[in-house]
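One chain follows as structure tokens, the form predicted on its own.
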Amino acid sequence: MKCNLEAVEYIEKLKQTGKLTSRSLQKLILLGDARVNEKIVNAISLCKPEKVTVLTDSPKDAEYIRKLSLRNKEEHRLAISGHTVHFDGYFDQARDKNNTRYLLPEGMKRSSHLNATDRESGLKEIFGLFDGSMKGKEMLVMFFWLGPCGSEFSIPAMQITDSAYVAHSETILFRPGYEFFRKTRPEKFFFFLHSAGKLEDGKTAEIDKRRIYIDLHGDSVYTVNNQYAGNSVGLKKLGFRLAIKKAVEECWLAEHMFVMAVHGPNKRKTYFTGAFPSACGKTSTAMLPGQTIIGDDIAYIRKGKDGTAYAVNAEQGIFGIIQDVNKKDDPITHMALTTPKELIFSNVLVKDRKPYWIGMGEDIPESGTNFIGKWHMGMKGPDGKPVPFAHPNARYTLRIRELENADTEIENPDGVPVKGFIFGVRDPSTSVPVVQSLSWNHGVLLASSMESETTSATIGGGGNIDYNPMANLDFLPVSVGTYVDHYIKFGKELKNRPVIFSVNYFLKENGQYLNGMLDKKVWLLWMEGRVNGDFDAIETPIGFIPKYEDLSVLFKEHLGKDYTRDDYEKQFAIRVDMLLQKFSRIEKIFSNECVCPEFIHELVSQKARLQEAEKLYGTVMHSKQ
């Protein structure tokens, strides 16, 4: 650690800069750490603001970022008392995969799936980017914890910004942690620099300089010229590469996935894990009525001293795909956004302050104001396309506290015991609705032959199918086999392993969902009891799946309707010539990776049985077969 003597040297290059008030000065000086001051140093001398605030964890401090991105005109005041409306601009809707990339030093082996550029080449790009982009603007410094307060899962962050909607919405999303700065200087913290360079009407104009670059060895991340906050708010999922590096290293899981608890019969409360693509169904499914929520998005999984897996969030808020929440099919959520509280809409439309979203079961005004200024029916984009009243990608963003569902253990520093990992996709063709897998091996292998139909939570995206290991391949800093060794390694570890569930919502027929969108309940309720003994099931061979007579009963009584055994077996059909064209495309995926013997053995093992089932049974296998 560097001494407060080296640290009193940056408040004094700090002070010759004059872009500090005497206040954030003091700020630095009670926290006496020349790391951050060196940095804060190296910042204002790369980015020219005009003027540098240092902010704590008080109330007023972040009071200071809600009123400052109001008059910045970063947001804008809705009806409901608390809520504000963020638009970023028209060509910067999603996550960047393009430009966003890994800094490897030269000679780096490089896995085929990591979008990655040499370091020394990667900064001086990205550092001429940054260069005079905060030039007549305020610098913000944060800082935070990405998990609970004082917890040996959490890890310490901290961010500089232009960006007061950027800052904002990290004081929703994440604990503040400069008090812990404060009192142990930590040795090591991640670092984030961002900036939204020159804009125009509040909005990023040179979006082809858009670079959002990971610097894995220094463990920072720079992002430059862009607002929207998967590119932006560097905490979050870009944060989040750097954990999933650290996890590795250390031998726990920073994961994709909500953390809930499923609450059984006689009061029982079961926690598990899900991860899923975007808009393939996580937020709702942990948002479902009658559950508790710990997390939506970003877990770090631990062993404790039981040989359990622990589980916390590394968030404390939501930023949630907006698109189709309803009263009627997710009424919590819809309930969160319609009543008073702390929350930022983006990139909805907006309408005498009111805002409106695709899918909110409403009727839609025929113009407003939207991500592309004013806006009416039929207009269309710069590009020639037509401007939907809202975009698919609109989100919300809110502390997981306020939600009526919120879990009572939601701030444990020690976590919480997890029974189940599920893991979903947005399959129309080929997954059954839920299925166990056979054991924890074969679960790393269901969760990593993980393909989805794409949405568009990434640019370009929507209407393809993918491949994506645990839901997690875009934010994977190690090759896919390393990742999959790294999961059979962890489960090695376990006294207690999670049971490993697969789940898909989008299965079809002649272009027709085959469930309604609260079935999933049913199916959460049914890996509930499973896990706890309650259910015996059917094993197949892609793994178990429920008994008619146990998912007849759950869905009358927690849906209130018919579950015909015709409808059980549309669904539960196992399509084995299309699982094992897929599972042929996952071994020739593998073929170019070194994984683990127990993977490749659980790989073999799971083609020979479908090429069983294909002899005995053609080519689908129903569930009295």
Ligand code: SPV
Contents of the next structure:
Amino acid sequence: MKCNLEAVEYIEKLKQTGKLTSRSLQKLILLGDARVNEKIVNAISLCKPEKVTVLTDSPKDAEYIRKLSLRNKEEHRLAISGHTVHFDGYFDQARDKNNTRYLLPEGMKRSSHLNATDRESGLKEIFGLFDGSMKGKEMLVMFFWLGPCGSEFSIPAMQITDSAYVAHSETILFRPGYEFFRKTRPEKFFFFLHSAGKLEDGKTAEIDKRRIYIDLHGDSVYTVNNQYAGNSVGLKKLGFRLAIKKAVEECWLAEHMFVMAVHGPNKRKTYFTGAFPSACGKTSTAMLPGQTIIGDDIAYIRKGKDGTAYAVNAEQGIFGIIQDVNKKDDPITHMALTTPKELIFSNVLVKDRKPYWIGMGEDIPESGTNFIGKWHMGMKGPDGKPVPFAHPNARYTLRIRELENADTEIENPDGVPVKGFIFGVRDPSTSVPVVQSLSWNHGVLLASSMESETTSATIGGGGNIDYNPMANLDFLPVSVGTYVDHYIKFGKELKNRPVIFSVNYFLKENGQYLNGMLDKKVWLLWMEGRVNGDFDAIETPIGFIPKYEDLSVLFKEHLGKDYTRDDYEKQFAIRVDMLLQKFSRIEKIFSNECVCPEFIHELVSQKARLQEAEKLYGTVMHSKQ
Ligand code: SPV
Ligand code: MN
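Please give the other form, namely the form predicted together with the named molecule, since only the form predicted on its own has been shown so far.
Next comes the full complex, this chain leading.
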């Protein structure tokens, strides 16, 4: 930490800029952190804002941000109290994978999946884009904490942005950190600098100059010319990448996972974490009726003193996909979206101050306002494509503690003990709805072999089957091989390893889904029973699958459904030929990676078991066999 004397010198420099009110200066004097002040001085000289406002954790400052979002017209009020709507630009509706790059020092090895650029020239380029980017605008300086306050899991973070919407989203999504900075002057913290860039009608004008650069070396992220939260909200997926690097170095897990309690018989509560690629059922699983939620997107998992894995949510809110949230399929979220609370909708359709989204189960107006501006049915966008009334990646932002299904342990600084890891894919053809791995290492193999249909959560995404290990490929700052080794090592250190499951809600036959949206509740309850020793299972070459009799009872009891043997046979057939093809693809990927012998052993054994099954049963194996 730089000494207080230096902090004072920077305060003098800040005073000289004439951009800070005495209240903002006072807040920085109280912090007394030279590095914080230095970052602000540098950001001012680079971005040249009109005004700089420093925010604390106070309700008054939270109110300031809410009002500023409305005053700047970055958000608009809706009919229900506390609800607002924000629109991102037409070409700024999802994560921009192409322009999200790691800045790597010269000579550092680059993994093939890493979109990376040379650090020095990358910084030069992005600082060039930041130059004057806040002219005429207000720069907001904020402090947060990734993880529960006062927890050993947690990471302090500082955000500078010129977007009141980004600032507002972060006050909902992350725990406040000013007081923490003031009391502890943390040795290290993550730093995020964002500018929406030049605006036209409130939207980023130079979208072709959108850049999102992650400086692993400096624990910093620079993101410019964008507004969509996946690109702009530094603490979310951008900070997540920095957290993964830290986790790999310190032997804990930073995961693209929900954290939830599954409520079993006799009031038994069992904690699970679950990783799913974006828009593949992660949030809707965590929001299932009868269960309680801790987090829906980013989990930090560490070994506790008793050798058990403990998890916390890095966030305190949800930035969830709104498509298909309706009373029938997602009743808890639907209730949350239709009752008063602080809530930001993004990229939905608005008519008469009411939001509309795809799959909401209501009649949609013929016109209104959406992410193109004034919208009417049948209209085409600047790219000549029909403009949907709402974007498939339209979202909502809210605080978990305001939900009726919030778990009691959300703020527990020690985290919750995790008994199961769930890995989910959007796979129409190959994977069974639920399977338990044969061991931790086999579970790591299943998780690192995930293949899933891409979705609108990324620009240009939708419909291709992509390799996505641990649902985390987009966010990995290290090679897949390094990540797999890290998992194996983490498991070795645990005394009580979570049981690893794989799920697939999207299996199809003749183009039709084989399962209903709420069937996932049965898979979840089966996994809960399994980790607690309630159910037997059938061993297959890819792991343990449920017995028909157990599922049939669970379907009846929890969904009031008659689950037939025919349903079961179709869903739980082991597609040996498809699996063999899949593991050949996986083998190819790992032939280019440096991985530990334990993992190679799992891969070789997996293939051998499938080859054996093919000899005995042919292309498809049924449970009766
Ligand atoms: C995801 O796409 O996985 C999200 C939203 O959770 S974003 O912030 O865009 O990453
Ligand atoms: Mn996510």
